[in-house]
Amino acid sequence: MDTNVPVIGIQNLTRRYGRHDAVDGLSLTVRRGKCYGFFGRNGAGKTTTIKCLLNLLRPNSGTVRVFGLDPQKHETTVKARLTYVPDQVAFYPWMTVGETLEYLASFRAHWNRDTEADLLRRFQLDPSKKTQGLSKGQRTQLALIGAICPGPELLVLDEPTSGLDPIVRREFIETVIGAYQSGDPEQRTVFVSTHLISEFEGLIDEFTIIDQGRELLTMESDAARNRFKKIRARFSQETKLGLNGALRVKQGGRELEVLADGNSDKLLSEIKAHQPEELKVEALSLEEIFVVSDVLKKSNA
């Protein structure tokens, strides 16, 4: 195993439906042992990209590599080393929860029974219950158990928590994914497509934001937090400032809020020149960076 080979390597990927480019020249690299966030609005091309990774769709052009292998030519080898949880999951309705896990385990060289028992307990899933009687959230929980127990090198998640209630979502994200990576942190990689960005805030090492099938921003999370800042100021009286180079400026009475893109020191100097009563600077969260990416798109247009 060459640890220098990216777990996922996509170069100039294009996948179209008719005349519509669902993915348009997308490139990204996911390094081993990272939790990689893949962000975008509905219809941005996230699921299409994932399906190309898994050889569920064929690209029109560009290259896709998983573990350095072409998933079209080495599908069995690639899929033996990863697990995938789609946004909509389904099981054979006549099987019980326990039978379903036995069935999934039969395809895997390794299966962690301790992890299975622990997750069944955490999710309060009855192994004797038929899958046809499970709620959407319970089916998602079952799919997540089936994905984590083999201890794959790559865990691919497409909106993995969409059917879970808030308490279970947080436990899954903080405990289950955390435990999965801690089992072998240098080798286990997570590629997660989600719109619930705030709930993955502490886990994402690097991310790509896409819009209309194109890359809008790719950064390491710590670098993004250092680059994008929110500046809040309050003045003794109503003050109007002309702040050139700010991503966004909100002014109302004595209050000022400014979003900075790598130029927070310059903007702070301009604000301080007007002697504010209060001045606060904080890093944007990944979710806030995703929200302001629309502004970035307009500025780059």
Contents of the next structure:
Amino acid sequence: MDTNVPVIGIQNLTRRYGRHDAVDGLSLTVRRGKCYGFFGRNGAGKTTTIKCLLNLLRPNSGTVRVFGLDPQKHETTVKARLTYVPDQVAFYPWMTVGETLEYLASFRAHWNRDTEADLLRRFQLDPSKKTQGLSKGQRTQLALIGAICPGPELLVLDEPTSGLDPIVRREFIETVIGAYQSGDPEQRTVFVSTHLISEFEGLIDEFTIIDQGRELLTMESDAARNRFKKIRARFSQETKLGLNGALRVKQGGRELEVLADGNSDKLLSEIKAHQPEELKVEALSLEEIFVVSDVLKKSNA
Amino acid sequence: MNLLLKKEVRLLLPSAATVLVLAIVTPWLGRSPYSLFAIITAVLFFGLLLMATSSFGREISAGTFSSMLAQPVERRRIWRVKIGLLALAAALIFAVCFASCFLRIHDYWADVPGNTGALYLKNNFAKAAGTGALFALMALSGGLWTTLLLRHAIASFWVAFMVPAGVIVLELLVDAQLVSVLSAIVGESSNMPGQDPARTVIYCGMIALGVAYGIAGIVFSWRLFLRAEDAARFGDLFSLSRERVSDDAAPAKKSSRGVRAWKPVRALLKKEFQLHTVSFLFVGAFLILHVLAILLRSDETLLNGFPVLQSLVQFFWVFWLIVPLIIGCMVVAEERKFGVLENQFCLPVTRFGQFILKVLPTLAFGIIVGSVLPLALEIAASSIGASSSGFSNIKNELTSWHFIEFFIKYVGAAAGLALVGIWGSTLAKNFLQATSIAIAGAGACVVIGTLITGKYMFRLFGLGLPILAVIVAAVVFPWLAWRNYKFFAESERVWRRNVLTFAGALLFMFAGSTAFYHRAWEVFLRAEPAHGAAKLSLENPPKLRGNIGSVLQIVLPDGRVWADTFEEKYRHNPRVRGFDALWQNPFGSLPVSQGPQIFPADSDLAASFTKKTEDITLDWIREKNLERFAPASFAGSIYNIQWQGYIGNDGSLWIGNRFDLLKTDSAEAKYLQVGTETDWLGVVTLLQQMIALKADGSLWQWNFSYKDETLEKKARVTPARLGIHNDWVGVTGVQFRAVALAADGSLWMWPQSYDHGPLMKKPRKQPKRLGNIFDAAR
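Switch from the form predicted alone to the form predicted in complex with its partner chain and give that structure.
The next block holds the full complex; its first chain is the one shown before.
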């Protein structure tokens, strides 16, 4: 196994539905052992990209490689090394929870029974219950168990926490994903597409934000936190500041909030020149970066 | 248009359009409409059942049922719109269907008003329409209540079929007992209802039962809909394979970490088995119904006067062909409906492997249940004396080629329907959609099959077209099913591929068989080779005589005679062989010598041939009072017993029926001139051809079709040039083939109209060179 080969490599991926470009020239690289966030608004092209990775859709142009292999040509080899949890989870309605896991295990060379039992207990899922009687959240839990028990090299998650209650969501993210990755941190990779970015804040190593099928921003999380800063200042009286280069400036009365894109030191010195009563600088969360990406897009345009 | 109504129209349109087309087309399929009423009743029943199931079933499958109920619209109004539209569509289809039947019956027997078959159908038309209406009501009612109760398309379809069929069969069986009891009370009488009071009462009871079922079903559906909740009663839970997971067997305690559980084939096969569980259950019920139908058959008089029921019971085995179609329709569409197809494709098993593990069990199940099982039942029925009229001697014919051929066709039909179902399933998002697509596909195949085996098409394309069509269908449907399955997410491409492939397949079938039948490759073959230097001429032509047997004789201008024989076994590759006939009697066979020979003009044999033949011919002409025609005309006359061509003494060409052996002596001889030219020198009459030699040395051919049955029509046919040369000096026929002699002494033979093996190809256009008559002199 060549550990230098990216787990996922996408180059200029384009996928059209009729005349609409769902994904338009997207490129990204996911390195082994990372938890990679894939963010974007509804209809940005996240699910389409994931389906191209899994050969559920064929790209119109560009190349897609998973473990360095073309998923169209080496479909089974690729899929033997990854698991996928879709945004719409479904199971055969006549099967029970236990039968479903047995069914999924039938296709895997390795299946961790201990993990299965542990997760069934944590999620309080009854193995004898028919899948048709499960709630949306319970179906997602079952899908997650089915995805983690084989111990895949790559775990592809498409909106995995939608439908989960806050307790299970935290349990899932901290325990399940964390435990999965920590089982073999050098080898196990997570590729997660989600809206609930704040929930994954501590796990994401690197991320890409896409919009209308195009890459908007790709960064390592730490680098992003260093680059994007939020400066809050309070003045003794209403002060008008002409802050050039700020990503966004919000001023109301004596309060000032400035978002800085890599130029926080410069902006900070300008603000300090006006002698604020209180000054606070903090890194943006990934969710906040996602929100301001809209501003980035406008400024890029 | 009201939006609610518009939505309902859109919902019902695919199935209604499919059923409407079937209702119009079905009466016109098949050679004769004797079983028309039974077939049309079955089509109406299943078609309307599909429509009734679609009305609510498509809402349930698409997951819009709950949102429909959540709208601020009164449920009664929704019901009125749905049912009103359904009833309207059903009434339209019913009316169109029986109008089509009426036209078909009228068309088929337009020329034979006294035909008993026509009278039978005409007399029973009203009764058949009544029975059809009853079945339509039961189908609509059954489709509605089962869908709303079970919320499971396939189960609804089966239950809606089984319940009324079971009620009718059981009711008839009870009738059989009651009739005997009541007849004993009211006295001996006829078997015909209407004449026998006991039977009339019972049959009226049966109709009342059907009507009551229909009305009760609609009322029940109405109540179910008004009280409908967003919870399935049975949902998709139709599965036999249920593993009890006890504490001991719980996955947690089952094994240790890292167990190898690799058994994908078993898991996939088991899943397929579970998918078809609902069909297994209903196949069992179907089996019981078939047995009851066989019991009904044992009393031949029970169904007298009820043509539709009689035919349905007689041909109950045909209904088994529905099973392969239904299981085929389930196979992919149901997985798409469940939303599990994407997950399946993310498993580390090749898509082709998954596809094969779907198709093979489905095909096997379809063939066994759709054809082998019903045939086994019919064989058993035959042994207890309750044979279907379609299998009257099945017990004795088990090893006959006739039965084997039927068995192959029946198994082929079951396999074909399963494949069409699978194909429809790969295009659809649920079972109902798949059924509509598959029925449309199967219907299109039947229509195309009927058209291409029809006499008109057959003459254009030959037997190659139906054979090619079967091969193309056997390749195209599985191939498309596989491609649709593989790229199921790309619906636009999938539909485009299907449309283009079918268009391409049709084009290939027609173009391929046309090219083959009409020997397109002959365009690239060299034209007729050039003839050698002329040794004979039309100024002093030789006389040719062939006969219906195998003798060809030529009297050369200098009095020599050339003779040879063509044996039947050289039909497709005739060659000069033995000399076994002499020309003293054109109808007889004569002594043999080896190979073609030329006899010297002064030899006794040659003189005898010539003199005797000419004498016989002239005597015969005088006897038949045909002096206006040249003796040379009669060379080819013997090849057709109904009509012949003649050359007039003025060089005109005639066609006549003087030799028509099928006519009585009183039949008047008729002769018609063909064209106005007067430069004809010789003519030969074959089975469906006439070939004549012109004074300019060219040959002309008249090809007659089955439509040119009268002399008048034959005389109007336009001739075509035969061959490319202008140096022909004589023409005759041997063994129904035209043989012409060129000026260089070469003999050429054109094949006859059916010289093309199993009707795969037309006869070759180019003549075959048989040899040169002067070569025999060496």
